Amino acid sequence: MEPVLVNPYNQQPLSEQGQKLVDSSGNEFLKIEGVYKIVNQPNYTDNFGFQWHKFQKTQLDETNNIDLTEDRFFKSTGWDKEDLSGRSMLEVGCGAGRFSEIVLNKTKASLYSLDYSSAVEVNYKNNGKSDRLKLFQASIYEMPFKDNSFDKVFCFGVLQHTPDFKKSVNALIDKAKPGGEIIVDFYPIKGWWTKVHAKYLLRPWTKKMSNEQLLQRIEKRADAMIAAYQWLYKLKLGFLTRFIPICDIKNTFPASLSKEELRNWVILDTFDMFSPEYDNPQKIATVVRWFKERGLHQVKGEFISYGGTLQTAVVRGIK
């Protein structure tokens, strides 16, 4: 069974009308360019918005002729590409649809995706041809759908970036069908020296930027930043990159990546590392304690390594 759409502002079932979803108060919801307008306005994601329609396919596997997004779907959710055939799924925080290319392309499930960020657009132009894909601009606290609706619900490389962490991961169960389960992975807290870091220690000040204009400070720095960071990591003093203002490069990306391509993504990563208004990574257990606490079960907290030698942090339950 579909999963029923509703107007998360006063729970009225949405139906499709043409180009719009209609409640039966009247009140219409637009779609454009292919994704449904639950909210249409400036907001503190703005910054993802700016990035993706910048960096449309540089993410994407089948762009760049890689499966590093394919290795980390699968190895961080463990499903089996057959077992998800006519399963309805939810993602959230789709940006410009690296995780949605997977689904769509690896596997037969129904998906529903949608970002606060006109991302949501990108993914759009990206992924738009399945008729397995249905697109929204929303927030994660006001989704459009009835809770108890999906098989799968994942999250990935999102939560730390919305204003309440758990509050939006308790907006993710919500959206769980007894029995189905829940996939987040997110920033993790390793250690007091964590935050002892170039990102940390300039946010104050980068998130404040207007985009351009960051976007214009990292593109003129790139060259430099690459080659220091290269440098100190030949003289063993990997440790030290971590006071340079450019994303972690050696856990970050495949080795396989050209020398344009490298400059690409760092300017990318670098660009998302900088401008988001939140950035709030936690401890893996206390992801799992939050699980455990809305009473899910088989809740797993780990690392999980993809594409060689990256890591991301995971926590899986049951609802």
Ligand SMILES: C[S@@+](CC[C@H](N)C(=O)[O-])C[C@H]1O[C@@H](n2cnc3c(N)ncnc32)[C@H](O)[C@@H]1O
Second form
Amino acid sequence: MEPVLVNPYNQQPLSEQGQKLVDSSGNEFLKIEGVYKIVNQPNYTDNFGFQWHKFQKTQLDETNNIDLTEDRFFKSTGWDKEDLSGRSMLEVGCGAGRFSEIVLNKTKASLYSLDYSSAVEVNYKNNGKSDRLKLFQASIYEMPFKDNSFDKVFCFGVLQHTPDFKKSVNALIDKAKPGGEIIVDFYPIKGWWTKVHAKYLLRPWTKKMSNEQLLQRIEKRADAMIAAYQWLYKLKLGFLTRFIPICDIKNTFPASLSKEELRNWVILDTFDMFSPEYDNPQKIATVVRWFKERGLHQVKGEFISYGGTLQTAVVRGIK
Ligand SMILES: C[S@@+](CC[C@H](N)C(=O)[O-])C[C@H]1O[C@@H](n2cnc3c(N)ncnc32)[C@H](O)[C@@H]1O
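Can you swap the form predicted on its own for the form predicted in complex with this ligand?
Every chain and every other molecule in the complex is listed next, the one we just looked at coming first.
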């Protein structure tokens, strides 16, 4: 059964009427360029809207002719491509749609995908040709779906950027059906040193800069920072790269990128690291505990390897 759409502010069912969703009280949500707008901007995710409009295709597997996102998706979820046929799937925090692309190209699931920022418009540009995709600009806290609606729920790279990590986890669990599966990945707290990092030292200033100003500064310094980063690794002083204001190239990027691609990925990920309003990493064990507190079964938290040498912190469970 398809998930029932509801107005998140009064829980009344929504019906599709032309280019809008309407509830029985007459409240309307417009569909603009393929996206149902459940929220208004501006909100705290405007940096992400800016980022994904600038870097629309940078990280897409298809564009780069790689299988990095595919590998991360299937290794993290453990899902079987065939088994997903006809399943209802919810993706929260889709950005430009690199995971949507995998779900739509590699499975026959029907995908409901949302993001709080205007990035979801970019997902429409990248993936809107599929009739198995429905897109919403909405917050994880105000999702336009009845509870207990989805067979599969995933949320990758998002939770640390929400104001209340635990509330966000609970919101995801609410939307899965009994027997449905929830999978999240996020920035982990590995120890006391996690926050001893240029990112956390500089963020109080960088997140207040305008998006344009921050991007310009990163673009101007990108080549020098890449050179310094690579030089430290050559000297076997890789541990010091945490004090360079640049993203983690070694542990998050595929080795196959050309020099130009590497520069673009660095600019995107460094902007992504310095611009968000919220950056709240979490311990895997804590997220596991929250899943268990909600009565989920088969809860497991672990680091998953993908793309050769890369790693991501994943927690999964069944409702
Ligand atoms: C780092 S990006 C990751 C995007 C995508 N999952 C990926 O891995 O490419 C984080 C995304 O989370 C979204 N986000 C942050 N807070 C959100 C919220 N409350 N509800 C829905 N999405 C949110 C941002 O707008 C942004 O697009």
